[in-house]
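Next up: just one chain, as structure tokens, the form predicted on its own.
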Amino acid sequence: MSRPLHIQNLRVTRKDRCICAFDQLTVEQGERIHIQGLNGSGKSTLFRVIAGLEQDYEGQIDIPAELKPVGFVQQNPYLFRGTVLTNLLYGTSGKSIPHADDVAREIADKIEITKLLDRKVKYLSGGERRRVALGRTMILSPALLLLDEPFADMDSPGINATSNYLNSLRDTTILISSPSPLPEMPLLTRVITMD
């Protein structure tokens, strides 16, 4: 039995204000839990700590190696010059992934951006760049993903090709945050509410 995901006590305080606060939080592997709240609530900070980004906290953050690495693809993801393919092969330098371009060519027809493979990234959509921004991420297969309002900006096509994805990731452990309910994902295992 893999040990979960663990966090305890969580307070994130920036110029005497706390702008995250989690009592307990346990996620157990395959598990997809929707964190919800207004913004401001504190998710993307949430986020940032669990993705090693946030350092400056109190409280405790237990992630077990069985749910590394960790895959964060943050709101307002950043997109490096160039086109879509290059953006998405961009993490597998100097890694060794086998066929590396032929698995990226994979995860772009599965979130339905084959077409846009060689358009320069500049030219992107919000939804668009956020789906490249998925894409680039799950190459690398993470064991843990966290998708920090991933269907913003997107029109009905991409939240229907990326909710089918992440549907299709059964054994990734998924954490989805939204100021809103999401689109139909029937493997959601909890709603968490921040306030």
Given for the second form:
Amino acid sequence: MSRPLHIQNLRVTRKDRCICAFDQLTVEQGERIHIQGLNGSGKSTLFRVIAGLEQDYEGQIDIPAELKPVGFVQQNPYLFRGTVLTNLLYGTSGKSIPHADDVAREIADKIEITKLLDRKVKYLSGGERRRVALGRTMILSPALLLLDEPFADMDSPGINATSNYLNSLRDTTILISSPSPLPEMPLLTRVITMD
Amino acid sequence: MEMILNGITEAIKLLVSGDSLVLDAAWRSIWVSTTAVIIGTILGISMGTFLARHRFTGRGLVVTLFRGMMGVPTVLIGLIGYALLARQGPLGTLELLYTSWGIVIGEVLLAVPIITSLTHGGIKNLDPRIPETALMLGAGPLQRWKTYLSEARLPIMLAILTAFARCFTELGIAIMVGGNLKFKTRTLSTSTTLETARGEFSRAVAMSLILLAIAICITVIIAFVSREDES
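Same protein, different condition: the form predicted on its own was shown, now please give the form predicted in complex with its partner chain.
Everything in the complex follows now, all chains and molecules, and the chain you saw is the first one.
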């Protein structure tokens, strides 16, 4: 039996103001959870804490080895200078990922950005940038995927491609934050509301 | 005005005829400055990146010191270089005083604070998502360092070009550490000073024209690099 991700009594305070509070959260391996909440409810901070980008917090977080590596696509992802393909391959540098180029093209095909592969990232739209950031993270095969408002700025073909791709990820535990209901995701196990 | 025009005409003749004094000084200025800036770039980028990405006690003081050193007069650096390289100085046994390599050492002292400070500023002002993204994508220290340099390419290029411009046109270090020895340590700036004092105005103008041409080249390169980065 694999251990779950467990968060207890999480409090993140900045300048004497609590910006994220979560009493308890348990995420079983393979779950797909939608964390819904208004802007400023602490969704992004929660993801940053799980991703290890925030060290200054109170409470307990236990991420089992089975849920590592953690992949995190930020709300407004940064793409490095260069092309879409160089960004997709960024995380493979110095790692033994066999046929990384083929894997990148396969993921690009699934999220429908193949025609953008040679395009410089500065010419991408907001929705395209999000899909590239998702592909760049997925090439590393994360066991736990944190997606912070992944459908913002996306047109309907982009939303369809992304949600179809996410639905196809059978073994990945996924947490998705969004202020509004998500597009159709049949494998969604729970919706948690933050306020 | 007539003196200036005559000077320019004579200077062009000297340049076209390949005057050995002018060409020797020009060549020495180029290789001394280039060598100093290459060494300064290696040291300055390493220190600038380290200062921007690592926290330690006294970091602010070190950064302020480097910034302050950007404005130190070259005569003072020349004096320090002279004190270091003089026979009775700590580096006297190297016998580099009044040699081109002595000037290189002095100009490294000039270039390092410029490149360190401007690199530090460039990397410190990078988007905070860059280190986070690199970290989340599993980049090791070397890949992260390469990413910072790539993302801060423009300020770092400007730092290197600024350092080169200062080294190429400086006078104090070349005179005090180099000694302005004919065909040995004479550079364009020291030659210009000497030839003007000797009344050889056309030769001084010829030297200045080369200095001006290099300065214009650097300005054009800076403009080109900036435009490339923005487009």
